[in-house]
Each structure stands twice: as structure tokens, then as C-alpha cells.
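Just the one chain here, the form predicted on its own, laid out as C-alpha cells.
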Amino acid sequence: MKIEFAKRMQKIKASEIRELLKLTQQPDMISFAGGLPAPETFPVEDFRKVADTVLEREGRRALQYSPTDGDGQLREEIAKRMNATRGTHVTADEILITSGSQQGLDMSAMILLDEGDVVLCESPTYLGAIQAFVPYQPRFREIPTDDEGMILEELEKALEEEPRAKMIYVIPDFQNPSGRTWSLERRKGLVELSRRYQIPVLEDSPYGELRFAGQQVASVKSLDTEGLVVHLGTFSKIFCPGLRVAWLAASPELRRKYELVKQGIDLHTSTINQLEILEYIRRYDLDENIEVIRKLYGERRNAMLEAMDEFMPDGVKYTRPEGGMFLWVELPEGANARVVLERCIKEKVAFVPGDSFYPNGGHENTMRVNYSVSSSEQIRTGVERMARVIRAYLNESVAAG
């Protein structure tokens, strides 16, 4: 075949995590590589009843096309929930239902980015966002971070130096991949810089309700007074990812832009899945289900930290997240996590090399580990294996150096 593909295809690569997951499907492999919710938290039987009810009561509507912006009653419920849990003051008219929050990322790039424009993002940042933005051929300016979030002095410097900056992309709550959470002061500073430079902020918050330690922090959207913050939320991490139902909250002007591009992408998100979620929210207690998830992830996070504290050799640093699904590991400078991964796979344990989360490369000594899908026993065994490989690798490096 001699098909001439669009130039953008040269920059699109397979998701390293998705490719890695293919290698970790062996039944005896302990995988910390994925970012999957724990399937035992899915309310299968309750959802079966919900699905039956939706089909019995309004099957014809459930199987029909629906408005691009989503079911009005579901949007009302989402707005109510955001205002109660995230401190916002949004209305249903500011909500747009999306087919997964990944679609929200893609549409944001479509709306805001031309070739050569600049995305300001945390360093490291979410791999899926990098993949969503890359086809639109922007440049990425990575902003250094610490345990409180972006370093605002560095963000302001970038805003001054990058006249083509078009978007600030952040994951303020239990960030993927680092697990860190922004302080309230940093969030306020971000909103102020956004206002001063009139740059939109894309607040990606799939894990915001999955806090199991510490105090809740106001969402960035709740601090926004000028309509510059677009908030992405999803049912994937607090309910069932297979439904692919998520949402964005944006000012009316921005929301209209999203609605226009969504019309050309998929017309609308699955009608039946929207109605099933709406019925579930009305019939059952979603907060109760989320509390089950919080408790389980908290236990597994604790198991991982206890094992890391016990087994990891000196010189290995790691975060201590208060929520979410991920923990970030930094090996000593000069170490290569990809070499470690190759050896770990032979020992039947896997993780994701951290350099994938830096759009401009580098940082080969970092790694992301997930604790949401493995039992506490598997976590202890997997961390012990991983630590044993790391210790041997570091000892070899010292001997060779």
C-alpha cells in the first residue's frame, strides 16, 4: 500500500502503558503498571437492575440519539454534585457530557491549539494528555513541581517568555503520575496568573473524590471568577470506567465551543449509558460506593508504603499520596528505570518507567507504580521483588562506577 498519511501521524505513537499491559497479562504477573480501578468495587448486581429498569421504562429513548450536550437531568445531577463536593457554583447549562474525560482533553486541544502553540504543564504530567495534545503539534513547556504543585515563579516566568502559550494543563488532586496534591495557596496563585495573563486553565480531576487521608482542598474551578477554568470530571474512577461517561464544566462561551466540536466528533455520548448512570444516582447512594473505593485504596496505599519503607534500598525516594491511585518513585541520578523494568518483568512484577510522563523526555531514573488493583498481599510480594531488583541494579552500578 502507498497511502499518504497526514503529517500528524508521524508524531502519534502507541500508548506505552497500553503496550506494557499486554506484557503483564500473565496470570502470575504482579502488575503495578496500569491505572485501572479495582473491579471488585463495580456494583454489578445493582447496575443490572438499573439497566433493566431503564430499558423497561424508557427503552425507546435510551436507544435513540440524544442532544450533543448530554441528558439535561444528568447534567443537573452532575452540577449539584460538583457544587457539593468540589465547592463550585456551576449550573447544568455549564456542563457538557463527554465520552470519557479523554475526549475532553482532545476537544480542548482542538479548540485551543494551533501548530506551534505552547502547552504549559506540570513536570511530570499525564501521559494520556500528552497523547491527546500531540496531534495538534504544540510545544510543551514543562513547569517544575514540588510537593505543593507547580512552582508559581516558574509558571510566571514561562508565561512571560512564551507569547504563544495557549493553555495551562494541571491535575491538582493526587496527580497522575506523581500522586501529589496542590496546596490551596498554589491553586489561588494559579488562578491569579490565569486571570492576569488571560490564559485558560484545564483542570483535570478524575481522582478528586478519592481522598482517604488529609483535608479536602478547594478545586481550582471553585476559585475561578472569570470563566477561565475548564474542569474535567469523570465517572470512570468513582463508578465504572467501561461506561465511558464523563463531563466538563466551562463558562457558557467555552462550553458552546466544546459542543460545536463534539457534534463533529461523535454527535453525543451514549444515551443509554447516561440514563443508566442517572437511574443509579437516583436509586442508590453513589457516595456510599465511593466510600468503599476510598477505604480499599487507602488500605492498599498503606500496604504499598509499608512495603516500600521496609524493602526499598537507601537512595530511593517515593511520594506518600493522600488519595488517588499512584505513587511516584525516584531512583538515584544516573539510574535507568527501563533497565530495572526489564529485570522486574523476569521476576514477575511490572511498573511504568517515568520518562513517559515528561513530554520533552529525560528523567530516566523515575517510575510510576499503581496500587488500586492489587491485593495487599500481592503488593507486599511485588514491592519486595521490585526492591530486590533495584538493590541489585544499584549495587552493580556502584561496582561498575
Contents of the next structure:
There are 2 protein chains.
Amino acid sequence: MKIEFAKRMQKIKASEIRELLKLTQQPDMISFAGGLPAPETFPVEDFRKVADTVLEREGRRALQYSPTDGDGQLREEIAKRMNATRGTHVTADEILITSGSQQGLDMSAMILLDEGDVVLCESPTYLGAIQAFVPYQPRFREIPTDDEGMILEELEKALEEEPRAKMIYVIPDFQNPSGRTWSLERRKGLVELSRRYQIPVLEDSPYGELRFAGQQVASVKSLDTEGLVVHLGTFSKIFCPGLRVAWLAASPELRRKYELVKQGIDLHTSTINQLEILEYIRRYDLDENIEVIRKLYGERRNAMLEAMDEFMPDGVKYTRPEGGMFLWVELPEGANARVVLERCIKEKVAFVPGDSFYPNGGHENTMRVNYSVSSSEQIRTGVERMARVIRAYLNESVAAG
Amino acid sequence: MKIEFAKRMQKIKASEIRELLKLTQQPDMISFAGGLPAPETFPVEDFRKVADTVLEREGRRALQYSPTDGDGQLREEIAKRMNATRGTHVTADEILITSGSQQGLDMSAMILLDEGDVVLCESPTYLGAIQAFVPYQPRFREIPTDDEGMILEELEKALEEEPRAKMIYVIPDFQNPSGRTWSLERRKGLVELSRRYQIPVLEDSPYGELRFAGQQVASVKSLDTEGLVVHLGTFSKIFCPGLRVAWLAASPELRRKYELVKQGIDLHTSTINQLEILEYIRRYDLDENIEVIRKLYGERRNAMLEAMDEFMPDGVKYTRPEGGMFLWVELPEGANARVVLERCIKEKVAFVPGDSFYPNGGHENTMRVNYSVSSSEQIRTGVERMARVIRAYLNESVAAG
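Structure of the form predicted together with another copy of the chain (previous: the form predicted on its own):
Let us now look at the entire complex, which starts with that chain.
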């Protein structure tokens, strides 16, 4: 067989890291590598009742095809929630249901990117977004980012220098991978630059409601007056990811494009899963469930920071996230996190090397560490192991240097 | 707002026909326009039990993220079923779960098509496939097709003339829209040409198991010795479409590509929906359910053919499908089915004008007529109305001509 694949396939490669991380499936491994929500927060018993009600009341409808843009009543509930929790003023007609936020990323690229166009993104940025955009063959320009978000002067410089810039992609709340949150000022600056250059902003906010410390910041979408911001939200991190139900909020012209392409890529998102979420939202208190998640992740993040503070050697820096599921570690310049990972796996602890989150490579000294699925005890043990490996590794490097 | 969209978006347009068909939602309308399975065949009560069992037994797992290629046990069951019913010899490792067959179409285009590449397809072909392929900007070359499938001499000529041919797309069983089924001989010829030119075949077979008359024909995939045929199967027409669970069977090299791109476009298909189908297959008899569907559609097709035979004026031709959900009507040359549709809607009956199914246009005299969702009585009444409109229309045309 000698099939000729599309050119884009040359750039779509299996991640070697994924192979390495398969080793983290062992039962005695403490894995900070994943990005899963804690399954003990899934309201399984309530969901069971909800599933039964939907099938009893409207089984045929739940199992039939349904509209591409999603169930109207669910869109209504989502708009209401967004306006209450994210400061927006969107209507149900601006919401489109997607099969996970990942589909929102794929569709955004399909709508906006020709080969050679430029995506402006945070440095680092979400690995899944890189994977979603790569098939459309853009160039990535990474915008230097600090604890308050993209450095706006750098973003402006890039917009000035890149006539083919077509999208600014940001994860402003408790970013995956860095755990950082944009300040309000930076958000306002982003919206202003987007307006001035007429470049749409894709605001990916899966963790936006998972704040356990500090003050809530207005969503980028809520600051948008021109319909240039597309907001991606999801039930995956505030409810359950296995349903694959998420949404996007976009101005009518943009939303229409999304609806057209969604028709071609999967017709619509699972009818029954949409109706089940709708019934859950109406019958139970989603905010209460989110409160449970916040509390749990807050405890686990505290356990992780305490252990990091206690065990990590000097010269290792890490973020102190106020929400979400990840923190970001920087080893001293010149260190290689992949070597550290190989040794950590032998010691039964794992994380993701940070270079995967830089579309243009480099930054081998960085690490993404997840705290959402390990108990506080596991976190303490795991960080201690990780710190021991890092300390030995850094000592060697110094000795060798 | 003056966003610059990707070039491909110029080709992705809302279908005007879709707007017209919104009128068919009226309750007193007899619609042969849709392509929905009959909801009375959905095993709602059994599914309710299955959903409850899955959530009771493994709720957390069902609501969590899961592997991109799909549940291993479900893939096992699908491979077994395919080998039993479609004559293949595939293993679970050759199956990949997709979010509807529509996603299989999108992914196939993503993997195989660069801008300007050529898709060889039946004439007419499935509208949803055209919509899935268009974003990848191929050229469509329609291969003339008769009651036994593509005319192989024409296919060979096209393969000879089109160095950029990258995919042969076929719906060999009870085609949507024509209702036609390929003969075994044509299938063998297709596989031989695919081998000789090393061009992959995409075999889209949503209706393959819905035969109610005549003899089963081996699937194209079962004749494939080189791993060049990708088979798309789905639970949508033999079980329930609202779950959005389908699959593809492909040789390891190809399947690997699909897995890589699926990761970028939706991570994975709904976990809970996969586990529910698995539980249903194990606990109940899917074949029994399919038998119910076959019997019902067979009755409805009979009712439709009887009414067509009785009411349609001379010069109107139609297919006599042995399975599936559609039959295909050809009005005399020069007739315009869109005009007929507008008049039919006033008479409270609807269908889809056939020109939508020709990627390069033309064939305004054709119509797709669905019989899966109307009762035999509605079918008789609807066909009578449709025939009355057509007779008047043709008389006028003759008078005007």
C-alpha cells in the first residue's frame, strides 16, 4: 500500500511523550501527568436519576437526530449561566453546542486559518490547541507571557509585524499548562488590540469557574463590544467530561460560520447527553457541584504548594495558581525535564515535560504538574520523590558543569 | 467587524433548500424530505435499563475522559459483528470509534485531501459527504452510475485522466440518495481498480444491514486484500442516531492516521454512549432490533412503490430499493424539481430536490424521496398529492413547450 496522504499529515505526528506516559498507568505510580478532573466529584447518583427521567419522558426524542446548533433550552440555560458567572450579555442564539471544547478549537481553525496564516498564542499554550490547529498549517507566533497574561507590548509588536495574523488564542483563567490567570487590565488591553487590528480572539476557558482563591476576573468575552471574541466553555471540568458536551458563544456572523462547518464535521452533538445535562441543571444545583470541586482542588493545590515549598531545591520556580488543575515548574536554565521524567518514572512519579506546550519548541527546563486527581497524601509523597530526583539531577549537572 | 475568514469559507454556504425544508416542520405536512430513522424502532425501555446499569456499575468511568480510539470491548464487538454480517476479517485493532459517520467523512478528507485534489464519487452522491469534503477544497469528479453501481469503464477513465485523484467515495448499499445497491461484480472491479491505481476507497455503509428484499452482497471491505478500503459503519440506522456513535475499519497504517487527527478534532467520542451501546449489545439482541427495522421499512417501501405505480404519471421513473430509506425519482428531462417542491409544500407534502446530491450541479429533474418515517397511510396520501402536483406541472410544461 502506498497511499499519498495530504501534505498536512507530515506535520501531524504521534507524540513521543504520549508513549512515555503510557508507563504512568501502573497502579503504584503517582501521576501528576494527566489532565483529568477528579471522578469522585461526578454526581453519579443524581445523573442516574436524570438519565432515567429523560429516557422515560422523551426517550425517542433523546435517541433521535437533533439540530446542529444544539438544544434550544440547553442553550438558554448556558447563556443564563454565562451571564451570571462570566459577566457576559449573550443570548441563547449566540450559543452553539460543541462536541467538547476541542471541537470548538478545530472549527475555529477551519473557519479562520489558511495555510501560512499566523496564530498568536501565549507562550506556553495548551497542547490540545496546538494539535487542533496544526492540520490547518498555520505558523505559531508565541507571545511572551508573565504572571498577568500576554505582555501587551509584545502582542502589539506581533500584530504590527504579522499581516497574516488571523487569531489570538488565549486561556485567560488558570491556564493549562501554566496555572496563570490574566489580570483585568491585560484583558482590557487584549480586547482593545483585537478591536484595533480586527483580529478575533479565541477565549478558551474550561477552568474559569474553578477559582478557589483570590478574586474572580471578568471574562474577555464580557469586555467585547464588537463581536470579535469567541468564548469556549465546557461541562467537562465543572460537571463530567465523558459526555463530550461543551459550547461556544460568538456573535451572529461568526456563529453562523461555526454552525455551517459543524454540519459537515459531525452533524450535531449527542442529543441524549444534551438533554441529560439540561435536566440536571434544572433539577439539581450545578453551582453546588462546582463548589465541591473548588474545595477539593483548593485542598490539593495547597498540599502541592506546601510540599513544593518544603522539598524543592533552590533554583526551582513554580506558579501558585488560584484555580484550575495545574501548576508550572521551571528548572534552572539548561536542565532537561525529559531526562528528569525518565528518572521520575523509575521512582513512580510522573509529570508532563513543558516543552510540549511550546509550538515552536525549546523550554526543555519546564514541567506541567497536575494536582486534580491525586489525594493530598499522594501529592506530598509524589512531590517529595520528584524533588529528590530533581535535586540529584541538578547536583550532577553542577558537578558536570 | 471585518474578520477575514479562511478561503475555504467562500465555498461553505447555507443550503437554500434547508430554508425551504423548514416549512416541512408543520404538523399536517407529510414529509418525505428527511433522512431520519423511524423513532418507534428505538428500543427505549431496554436502553433505559442499560443506561441505569452502566451508571450503577461504572458511573465514574462512564462520565470520565476515555481513549481516542474508543472503548476496546466495544471495538471487539463491532469487529465480531462486521465479520459475521459484512464478510470482513477485521480485528478490534482495526476499528476506531467515531462521533457519527459524518466524522469519518471529515477525517478522511483531512487525511487524504490537499486543495485541488480529486474525489471520485458516484453521481449522485451523499449530500453530507459533499459538505464534509468541501472545506478541504477538492474537485469532485462524478462517475456515471447505473443500477449496479459506478460504471467501471468510466471509473477507470477518470483514474487515468486524474493524476490528483486521492479517494474513491462510494455508498454501495441502498445508496443515499438513489436507493441503489452495487452488484458483486462491480465491487470486485472497484477493488481491483483501487489496487491498480493505489487509490483508497471510502466505503460508507450506514444502511448495509437494512436489506428487506433480495440477496446480501459482500461489502467492499471484505474484498480488499491490500488495506486500501476504509469502511464506515454506524449505530445510527440500526440502533439510535442520537448517541452519535459510529466506527470505521481501516488497515493499521491508515487507522493510525485517523487516531492522530481525531485527537485534534474532538479527543474522543462520548464514553457513556459507547458503554451503553456495549451493554445493550451484550444484554439484548441487536439483530432482533434490526429485524424490526427491516420489516417496517420493507412495508413502507412497498406502500410507496404501490402508490408510485398507481399514481405517478408516465415519464416519471423511480428506483425500487431492496433496503435502506430512500428512493430516487427522475422527472422527464427539463423538469425542475424545485418548482415541484414549492407546489408540493402548498399541498402539504415534501421531498428533497435531487440536484443537491450532485457536487457539480445539474440534474434539476431529480428527487430524493424518504419512506422511513411515514406510516403506510401517510405514504399513500403523500404520494398521491405529489403525483397530482407533478402531473399538473408536466401538463403545463408540455402545453408551454
